[in-house]
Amino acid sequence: MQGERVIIRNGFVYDPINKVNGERMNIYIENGKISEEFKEEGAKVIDATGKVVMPGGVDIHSHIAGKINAARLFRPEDHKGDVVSKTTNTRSGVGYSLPSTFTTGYRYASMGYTTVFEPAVTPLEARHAHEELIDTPIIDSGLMVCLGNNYFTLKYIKEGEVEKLKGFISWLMKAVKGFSVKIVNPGGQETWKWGKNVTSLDDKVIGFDVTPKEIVTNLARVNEELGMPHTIHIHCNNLGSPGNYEITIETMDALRNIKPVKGRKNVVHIAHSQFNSYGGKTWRDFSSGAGEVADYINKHSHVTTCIGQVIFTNTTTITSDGPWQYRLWLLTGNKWTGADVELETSGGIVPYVFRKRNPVNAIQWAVGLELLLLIRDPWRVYLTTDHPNGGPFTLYPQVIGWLMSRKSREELLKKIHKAASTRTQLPGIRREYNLEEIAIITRAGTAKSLGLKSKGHLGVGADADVAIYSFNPEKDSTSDYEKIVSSFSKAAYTLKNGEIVVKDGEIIGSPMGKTFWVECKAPQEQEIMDDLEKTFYNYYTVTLTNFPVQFDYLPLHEPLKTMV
């Protein structure tokens, strides 16, 4: 129980935060948080001689509340092959790739992960997220909310009323309960209500006359003068085309002068930039971009990323990203629905399987791997699979061990189309990363990205989330696949703010995550409020007055300040 006091013994402990490396030592907690040491007696110990010990994991994007629940509806066939059973500890639950709510929170945790940010929700779904978020047990986890093609986003932009913005902004994350500023395809989805897209970032948003670059540098600007925690979050334009590796880095670029708030570097995050590092002109000739992009993020301390890592596997695409998703329907031809969420976004579904024997898959598989072994800074770069969209989240551990193992990528090299081979960099790298870098992509990293300062460490006065596995770095090879992905796939020990949930990868304890939102305060707040009003009242399906949510949404929360 939380209240109860652990000592968790003799581990190889990796907490880069506070630039532990494999040391062995006893971490301590009381009251769940992580303490200073005390006596033994009347403690609960936990004897970690022999394994690994890190905070627990901490995704900073994983599509887990909101469509995803739409997907799972398009999705049956998804259910009915991965079925789990009802335990003594655990309800039951379904899905492979669209786990059902209380299996996401058990596979998360069974993993050592503690901490999971959905990525995309639209003002409107709020409300149901949360209700999502309530529904899956354990894990922590926030909302980022998509505003990149809200109408009240792009009329500020137009009319130039970017104190207005910064006010609506400020609105809307106490309204909603968000996290942080979502954009996706900046102007295409609004473009998108007219059949078309947008495909430069100097291109113009139909019926605004506004373009995606003004879109982004002024929601950046607003962002960091409001001091969110974490930085915008973009999908950036022309997603998973040929060639799109030239936006990517110019969307970085056009942001390279925005001044920070004060305490961090960075004033955005790239959001699965595997989808968005492609080079050639068609499908034809199709070939790597990372390593362009992965040299702009080497220069350029103002990025951050996330990789989206595709693994070769039958999985579900979803997206607020409108015309992409049409576009994989007309080239897959398998089922497909769309959406346009009344003034502020759009999106769709549609199920996919990456092939070995398929050319572009072998590619994006090894883009992935190019980026996360090409930035040189592990503390700019994050493991994710930008779940479900690349593959589930559950396979992890197999990014990790070909991180870990160039034996293993090689072998894999062997087995997939020789496109992986000659059309990307991934054959000559010989970077391997070590137990450090894994622990800072997959929750030092990320816990700082999202500006947590109780996350992903093991220091005094950090939340009790603990994750341990059975792996002995003084005995086992950091080279042996197999031993890499068993060891990370079930963890020995989760501790969920000092409780016991996970022993030896199953589930003993489920309780109640909370959720992070960021009250923030413009000055300007209240003067956008007859627009909201007269919008709302001519356009909505909902009053101004139904559409916050409540606090019986966020049974447990923690706001978090602004950085100003």
Given for the second form:
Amino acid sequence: MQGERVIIRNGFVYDPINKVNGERMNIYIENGKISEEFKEEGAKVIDATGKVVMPGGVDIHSHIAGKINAARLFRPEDHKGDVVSKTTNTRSGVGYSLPSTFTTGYRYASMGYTTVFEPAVTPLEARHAHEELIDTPIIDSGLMVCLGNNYFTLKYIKEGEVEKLKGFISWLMKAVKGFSVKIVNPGGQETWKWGKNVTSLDDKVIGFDVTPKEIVTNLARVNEELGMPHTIHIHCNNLGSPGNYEITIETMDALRNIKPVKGRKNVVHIAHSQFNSYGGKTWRDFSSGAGEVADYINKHSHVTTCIGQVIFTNTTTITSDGPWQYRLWLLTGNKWTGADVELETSGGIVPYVFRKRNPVNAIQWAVGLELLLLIRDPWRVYLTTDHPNGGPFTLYPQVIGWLMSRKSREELLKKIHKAASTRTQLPGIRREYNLEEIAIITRAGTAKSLGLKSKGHLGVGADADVAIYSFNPEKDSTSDYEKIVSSFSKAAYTLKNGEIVVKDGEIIGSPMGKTFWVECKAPQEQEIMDDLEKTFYNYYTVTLTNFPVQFDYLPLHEPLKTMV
Amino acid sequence: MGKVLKDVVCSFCGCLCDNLEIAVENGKINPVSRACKVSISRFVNYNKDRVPYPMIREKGGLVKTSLDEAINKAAEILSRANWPLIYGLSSSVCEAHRKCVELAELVGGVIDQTATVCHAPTILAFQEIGEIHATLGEIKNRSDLVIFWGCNPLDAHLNHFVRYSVTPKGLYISKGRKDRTVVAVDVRETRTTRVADIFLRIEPGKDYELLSVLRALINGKEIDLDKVAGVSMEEIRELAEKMVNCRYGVIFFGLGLTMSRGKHYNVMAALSLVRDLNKKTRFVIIPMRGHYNVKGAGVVLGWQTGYPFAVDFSRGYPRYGPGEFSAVNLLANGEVDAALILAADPAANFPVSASKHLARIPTVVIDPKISMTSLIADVVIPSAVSGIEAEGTAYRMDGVPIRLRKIIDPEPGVLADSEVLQLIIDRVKGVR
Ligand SMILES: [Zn+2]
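Switch from the form predicted on its own to the form predicted in complex with its partner chain and print that structure.
Now the complete complex, all chains and molecules, led by this one.
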């Protein structure tokens, strides 16, 4: 907060970006930023002795605003067992896999997370996502904009007009106040509007004569030439299907020669790779393909990935992958909601229970952990559950527990379907994460991948978003699963811009978070104005005038510059 | 000549047409083009029948008071009540809805919105089955088979045909009307059924039967009947064929389906039919929502509470109770002991037993215009007309959020709904 000075004293600090690895030191905060050392007089002091201090958590992929609302409305049965009462300083709400907006902000903060990115917003409904962010307290956010099936993307690629595509994306990010380029089932959503799907990188999208490969390579090139802070972010084709590890590797390999913008090495982020790392040909011989995917990523520096770890619980699948949600309805018989959005996306919702005794689910659980453990560079692999698809974000601490404690994984392996032991490599993996690596996969690495210079670290000038956990690395055993889960579930303290928002896991302050968006200024925008006007007039049902999101919807925001 | 504003949004019905041209001169508003006749009347008459000033009831009559006094009285009524009801919402903007939920939570009351008396069955059926949905642009761009079931857009959503569903040309509908087959299913002839290519006139209360038979047919079942719901099997088979063989079909449905015998079972049958059709082709279903922002009321309640309507906060957290916490029942059973009505007229629309209780309990009305409910209220607070005198967000019937613009200033001292609600919230917090 303005003018206030805070000292976090004597904690074990894990700040990987600044190469601080568990050293006992003080952190100084002034005016909401990390500052140089100052004298204690007049400062608020938080005693972090015997505790872990990390930058606030940064989630790179969690469905918290926009489309998820249809799922909230769809599933009253999800909320009834998980209610949140109002208090003097917090609003009421509901969980479980589909928490209401206030509850979302509080629950992230109480786990020590302070920044969360919404990864699938369709442009026409961006206004809605921004409205929800206003009511999502504490956490900072940003919206990834679905572009892999957008009419303009497909049209400009078909016409070979890459410069116009650049102009379009530059314009669109400003219009919807978006943060980055998201691609979901490239070409598959448009094809689903005719009841079909694309299943190989060389299939043609009906009506456009372009292929998924052309979509991802062109968008990657445009993304890097625009200098977007984050790479393209792909939900690959064939998600959820046996044998899909191959198309995942083909997708990554198709992007190998894209030249990254100056200042980073990566050109693609593969979202929830767990759902796209399966072997086998059918559900009967379903197996892990994590070894192959991890091996590719280990050998190629142009890729980052988040996992989409599966957790055994009752949750909700919600994606923009219309044909996949249709298939999941056929597979499960659970209720199904679908939504096509003109010129932009399709999508759907199907409730789902991940069961320990189900062989496919057991393998899926193991695949996520295999990826996290087999990919050697923690800077390129991030912890997510693809909330709520693999399970609610509130269960991240369990994943941290499994990564740090080999014993806990082995115990769970014994209780779940044996396919997880026989058709994956997990039982043989000895690696255990240390606290520094946990800090990388939950905040430092994600902040870097998103291109957020003020987040994910505790260097002077960084936003004073800090998490303090009741875990003593000198006394507590890192293989004590219960201790790890309880420590990371309820932060001892969470600070947001220097304000204490959480104490002992309880919310004590609830400031509004800000929204990051990217202010592109590509000169090619001028070339597309005629096209925009014609297309809105002919094919959209909202006028071009009324399409852009006004600043009224971003009461606190930070436009980021592109990297060029 | 005043200024002419382009691409103005009409805040009357769930179509939310956003391409109107409106001339503003000397405090008068005149639609120049693209507005339907209902919309023209809304704009031209926006200043008729206005609540002239804040009023409170004294000795049986409503008397003029200051805004401050009216806010005080409203806050007092809501604070003192054991179980107050907040109701209406659908003819106001989302910014006001957000405040309504906050207020309901603060006073431990119930919040319900007008969907409770129109599309509640749609919502319940959606929660049971799911809904294969599309935005209206997909209908314009792709739909070659358009079915209107129990709805009459030519009288209720006047621009629907030309903007979205019947005549417009689209990306894959190059010839507009000629590229579409239009079907109407209704119990009586209407302007809509008269222009349809096929009209199935069904017996009242038999929608469920007809939908179920169609579903059986498209799933390949044999049906050994001559007639269903008064329609010959030949006609039904023909429609089933058309459904399976179209490229991108749509059913629009209205209160003829949701409010006739069977209610949410009817809608469940329609949702199941459309869902199953997606095994053969692409098919979607869109409810025709009436008030311009009834969709938005459900959306806001959804993100703040998890539930679309009938939400109780008496235990400090949201509880969902369609029926149990529905405004009509709570009033008819005499369970709530105060009410705040935002931009709705339950005294005119609710059953007598409900409106009688509403007249008995202390009631606060926030509305730009005089309504039946305002006449029985204890506090009446005038507000700006959203979409004319105040800006804000509304959700079209298909869920597309659109920003309403302010095109003229309200009278001095007249606030937007959300501002009035914020004052009440602040006062309630102060009173306690
Ligand atoms: Zn996702």
